[in-house]
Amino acid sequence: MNPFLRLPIAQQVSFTARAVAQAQSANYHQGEDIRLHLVVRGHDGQPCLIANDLVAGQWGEELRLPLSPAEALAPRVGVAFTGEGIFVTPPGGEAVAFRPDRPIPQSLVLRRGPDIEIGEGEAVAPSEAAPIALEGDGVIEAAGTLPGTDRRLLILRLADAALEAALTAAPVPLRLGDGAAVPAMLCAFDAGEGQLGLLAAISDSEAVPTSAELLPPGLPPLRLTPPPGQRLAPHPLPAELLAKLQRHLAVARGPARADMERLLQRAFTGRDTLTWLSSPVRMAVTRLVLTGEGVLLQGTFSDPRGAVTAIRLRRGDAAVPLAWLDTAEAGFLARAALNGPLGEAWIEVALNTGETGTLPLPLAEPAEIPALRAILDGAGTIPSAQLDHAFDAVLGPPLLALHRRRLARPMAVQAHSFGTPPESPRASVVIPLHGRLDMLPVQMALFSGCDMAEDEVIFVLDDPPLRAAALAMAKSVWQCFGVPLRLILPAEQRGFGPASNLGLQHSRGQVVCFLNADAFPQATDWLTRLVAALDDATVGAAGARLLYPDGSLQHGGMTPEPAPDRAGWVFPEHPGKGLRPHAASPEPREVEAITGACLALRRDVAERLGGFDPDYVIGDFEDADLCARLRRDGLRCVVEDRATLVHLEGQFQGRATGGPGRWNLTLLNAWTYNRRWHAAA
């Protein structure tokens, strides 16, 4: 007997004594799934016929049908795959429906143990529901859009079964409501009581199927309405409609049946159906992140013939277009503006032939910094011409939302004091630490020789794995240099801005000076000069002159300037960087912006502004943003040249460096800054 089976079928499965003894099984396969698995074995001391299935790699709950000892010696089991479902008939028993809630398969392959025999069985006639009463020509029993396709499917019933040949020989025009008539693919099935059942597939439209007309050539129009007593035709859920269509299609007739079967195969079944398309389209989604501002997808895509016309994310009946960004080596990043739980969702790919294919989605990854970094690293080098689209449409909103959601979580914080700081500090020096601790004792040694007796020093460790080492080092430098300090230990790494703001919250000085851990004072009065510059009420922030170790200028103020090779986005530039510094000004001089590597504010100003804006990830642009807010409020930014420090620059990026993702992270912050302050540039 041919192992390839088409429905409907009825078979008798005979287990020999040897098959029972060796627990041989009969398995009806649909692709990779086993839709019916039959075996005879004991359960709690009772011989049973066991029916089960393996769908999508998961075994379902067993159906156990008890057998008498005599029946279990060599049982004969009836199996029927009908348009109404799968039925199993144990020896001497009645037919039992197996998995009646699942759509039936279209075709099967039988694989069985060597001692199991297969013969023709008796068809099972399941109880039929009461027929639908018809008035006039017929009714629309059900209608709905088929997920994963561009088609609407209808189940129709006509009063005149003799019309089958006229309606199924060729496509027949069908009109929904007052819409235009479109060709309908029709195949027929027996609806009982002399009625003709029709499955109809038409191009999807917005029309609500409150009525329909079939327009067969040479015959009067056939008008169809909802069943009597219903104002509108029912709209079952897509899964319910799909199961019903498959049951009817298993026994349907007409030339359109094969086309209808192919159409139903295009519906989402949880599998990749792109290989079924007529063009060699390949796509894989390797990363999915739910961000609160849409779904971010990352993967690979190939369309060598340019046949793809649309790629959408589907969730039930909703089809959401993807904002798309090509990346290196046939990769892509895409965003679907869809929020909330995904539920059953998939990718739909449409070709210029009208075909559609489906692609399942992977499980969502945790919306954490590792996912953010992986996405930015996978973006590779983004061309200047694509920067606006890449961040406006694809990367910017979802990654910013991901970052904000992460920062909104409550976080445990510990604070440790070493020595006794001044009771009312003149200034608080706040220093974030990340990646390295070896410069902390150097900085504290220099502070011990500065005019800082009235000030407090606060280190914020933005690197939880280094907690034990930081505590030991803080204790050591206090014992060595006698300069009091405090160590703030947050439970999570959150970046330069949030770490600096945490230090602000724990500070008590009238002036707060944010300082990098790789900045070392040359002048003993550096902090005194910054505090004095802030005595002027028109000054919002004061910064120091920063030099490289070779004496060349690293920072003497910043100027936001457009970068033509970066989509014209504005970046803070350092005039004179790397050159010999000019003579020190005898007074603080006004600049457009100051680097966050050494930036002092009065406490009232810092608290009113909330410190650095935490929207900037890891550490970029938050200083330029803070200075822009100060200028917006009418306050000036100044640099005090006589407050000089050596700045090694970038020594505390730590594990944030490496790979193309670091530059893309800078671009993400540049996008945030430019959309906020230079949107019209």
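Positions refer to the first chain, counted from 1. C-alpha atoms forming the largest set that superposes within 1.5 Å between two forms make up the rigid core. Predicted model only: the values in this text are computed from it and were never measured. What changes on going to the form predicted together with its partner chain:
In a rigid-core overlay of the protein, P614 has its C-alpha displaced by under 2 Å between the two forms. In the core-superposed comparison between the two forms, G634 has its Cα shifted by less than 2 Å. Remark: with the core as the superposition reference, the CA shift of P341 between the two forms stays below 2 Å.
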Given for the second form:
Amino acid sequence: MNPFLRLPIAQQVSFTARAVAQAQSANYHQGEDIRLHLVVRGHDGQPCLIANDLVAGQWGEELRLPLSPAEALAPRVGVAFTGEGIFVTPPGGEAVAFRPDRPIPQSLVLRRGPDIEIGEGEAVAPSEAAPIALEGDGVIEAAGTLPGTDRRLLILRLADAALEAALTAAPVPLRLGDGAAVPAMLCAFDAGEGQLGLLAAISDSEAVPTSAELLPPGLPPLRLTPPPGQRLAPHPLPAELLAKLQRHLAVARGPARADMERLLQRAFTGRDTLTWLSSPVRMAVTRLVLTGEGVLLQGTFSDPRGAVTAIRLRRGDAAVPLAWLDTAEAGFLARAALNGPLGEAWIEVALNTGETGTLPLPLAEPAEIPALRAILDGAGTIPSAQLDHAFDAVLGPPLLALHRRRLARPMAVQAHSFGTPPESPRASVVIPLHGRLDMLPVQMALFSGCDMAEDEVIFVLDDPPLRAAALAMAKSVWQCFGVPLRLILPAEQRGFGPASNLGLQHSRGQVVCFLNADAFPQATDWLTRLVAALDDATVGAAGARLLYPDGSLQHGGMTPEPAPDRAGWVFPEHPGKGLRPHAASPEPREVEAITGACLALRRDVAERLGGFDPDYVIGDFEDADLCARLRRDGLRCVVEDRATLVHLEGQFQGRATGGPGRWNLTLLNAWTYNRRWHAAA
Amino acid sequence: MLVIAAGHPALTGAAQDHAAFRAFAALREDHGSSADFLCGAGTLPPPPGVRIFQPFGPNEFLAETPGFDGTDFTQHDTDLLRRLSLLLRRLEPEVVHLHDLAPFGVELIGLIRREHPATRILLSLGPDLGRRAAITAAPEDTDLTRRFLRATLLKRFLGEMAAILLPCESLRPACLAFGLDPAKLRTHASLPAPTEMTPPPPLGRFLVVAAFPGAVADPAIFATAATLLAGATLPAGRQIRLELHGGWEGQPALERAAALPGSPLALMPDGPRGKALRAAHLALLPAPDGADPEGLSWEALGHRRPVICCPIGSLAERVQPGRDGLHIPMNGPALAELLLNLIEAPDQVAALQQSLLDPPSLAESESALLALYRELASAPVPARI
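Since the structure above is the form predicted on its own, I would like to see how the form predicted together with its partner chain looks, so please show that one next.
Shown next: the complete complex, the earlier chain at its head.
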């Protein structure tokens, strides 16, 4: 059992016979003080349940509750810490208040003997609010500090209702106990029986609420006391005080009412005030990204009692609700539709008690790929049922906006040539590189044996840290294999589509063939066949048959198919993937879509479409999108089976090995593709 | 004609280098052929500022090759490739015979093709090269992508070959499984070393076996056999001597087995093979994919020493059991049992020494090789990839 107790609590303390015999005790500590000490012991020959406390090193006066001999063998004692005080319920008896005039703490630590068991107890029903008999001018019905506000709040009751106007028109001096008089903001409510209720807010101080004095200008002072029989004004728990204040404030009158309402909504002071709430709400924001399509927040959140009614992003007076996505291990992702500079902003958490807490925000992270990856990784495995909400409301628009803003920035690009390519190339082979370079020499060695004398080869390094290595390797392969090549070096990594498009911009061939760096031709005429397939003006794109190294089919065309286990989203599937390929067709055959791993277009078509749509982040779905645009324009996609390449697939951007973050990136691109082409799905 | 080897026979004892040099010598003797020999310089330093040099003769070129990567048979030294390119332009070979892919790498094949598109290139693919290139043996690398890249590179350039010469038929299935063009695979042994038949030592009291384990035989075979034989009670006055010529260095188990009292094991330096064979009754070739099993077997048979080998692989194809030698499962107990049986039956050894077939003569082999060169020179240029 967690020894830390947060009030209010109700417990059942069971002493075993051994505990009774050994005089073991149950102690509820508040720091060094023991706020309740329970032990079963004899007194004057009578077994008793004895309650006491030890405050500031001094034991108090014992409260002895007699027990019968049978009850004393293994007594069960009810203990309740409530806003109205501490109550002890002996076996077979009624609840007895213990130290009713002493404020109770908000949290305790329980220490007990080994043979004392603790179970869940019954809460003590609050006593019915009996009409308080007024003595003198009035009573202090409740007083308490509202954490985080630097304010003391009081509920007062006055005998003379006619004083309302004089007390609520403007702040009135109020003296608490022996303290100095300070301005009090007052609003009035009907207290019944002709009495005047007042809600008062004053600046917090050390003053003890043994009495209060209202000093309305031009009127005699009004003296208020605690309820009869009490030395101090009742000091309920913050939650109970708030509940009472909220109840009265709903029907309160006076100019101060609005200020009072604002006061109850705690102001942001730069501190995490969630720990001051009456319910154990925990929240941390670990990442904040400004995207241009709202603010993305990532963090952890727990609300074991379900007390939170709203979480908002506050910027000054603006309160923006959050689109929320729960993630694994009490994590969350949230989006607030708030754009522009954030300035001073914070999180505001509202409870069903009316309380609010605030949480400061971390500095915004740069809106770059690492933040995008971290957010997608933090999303974990998103259930199919939540996919639409996750991407429509939380992740999709902001991450896409982040991606677009990156791509919109100007970027330096260098181009290096090795050898002299043909003057007017028949085809340009454009190959983005990322992550590893060891395949480049093998690919170029194969090109050196192919019918590619009239073609140009362009590598685009989508991985700036590898720039020096790529330059050295490009020079080496040129000298080793004698095939001219160009190496394009963008200053940033921007993903497969943008890198391919950069290659397109630098190409001069009449045909442009986008090729993955892990695709290896198996015959010398592979490119010749793709170029020939594009001689047909009705063909928009031609692709090759791609095999795995073991000879099984990797790609022979793609078919968009809805995936029931992925919210019905449409994914491009590769029919026959992993199986032995069928006999090669003697002619190019029409398919719905072609993979971008090897996709050839006529230059005019490629330029008209602008290559791949750069909205697809890192790499995925841009090929299916391109084919959809071709088909929209009335052009066909074909696969030339006789042009065969081995494709290792996934050596550079594999979705299988990247964990949930990589898969969520695929889902982000799938969302973009589906919302664009399969909106009805 | 250009013959290319890993090293020069004046510097190395590798059988393939010697076979390559014999091919070069045969071409040089063949009137009507101009021949050159190119190989790696190994540890022989070139003169300052020089990469390709000729310390041994006017047609013998040695090259400094530090950029060779033996894991994938690539040469990263582009300066060397540029110099080789100039050399190829000068030599203008019609036929190039590679005896190894080291130390110039597959890039040399690309260079030859670029400089002389009509040149016919052939490669002698023995068991040792087949194993190193993971063609005839399972690759050691467990990374599937690296294996694929290495195999793809090899296939790409082996596709440039006009012919791939296998020393025996038993290598053919592995080559086909690797993806080599069956039309280019030919069974053609490397040129054997010249041998001079000497009478074997007298049989009776001693049985001397010259073993050539190479780098790939399991040392446990000899350690176990030696232990078993050391403890066996031999007929009075008879003794087995199992000489290991090389391959035992850095093997403590073998050194311990040789130090046992009565151990038949003798650890000999890896010296001239002819001398070792002349002193032995039998030759033991435990590894079918060792450095030069076919050359060793030719040499042993040339000396009329029966060969003990395992019943699988290229050697088993050449050594007919009961005629040229004996097949045994290559393990310690089987070897010990065989040697015990043979020392008790010296007549069986004598019969084998009489029955084994003479290997083809060097002259016959040279003639066949020259005929192959002429045939390839007149054949069409092969298709690529």
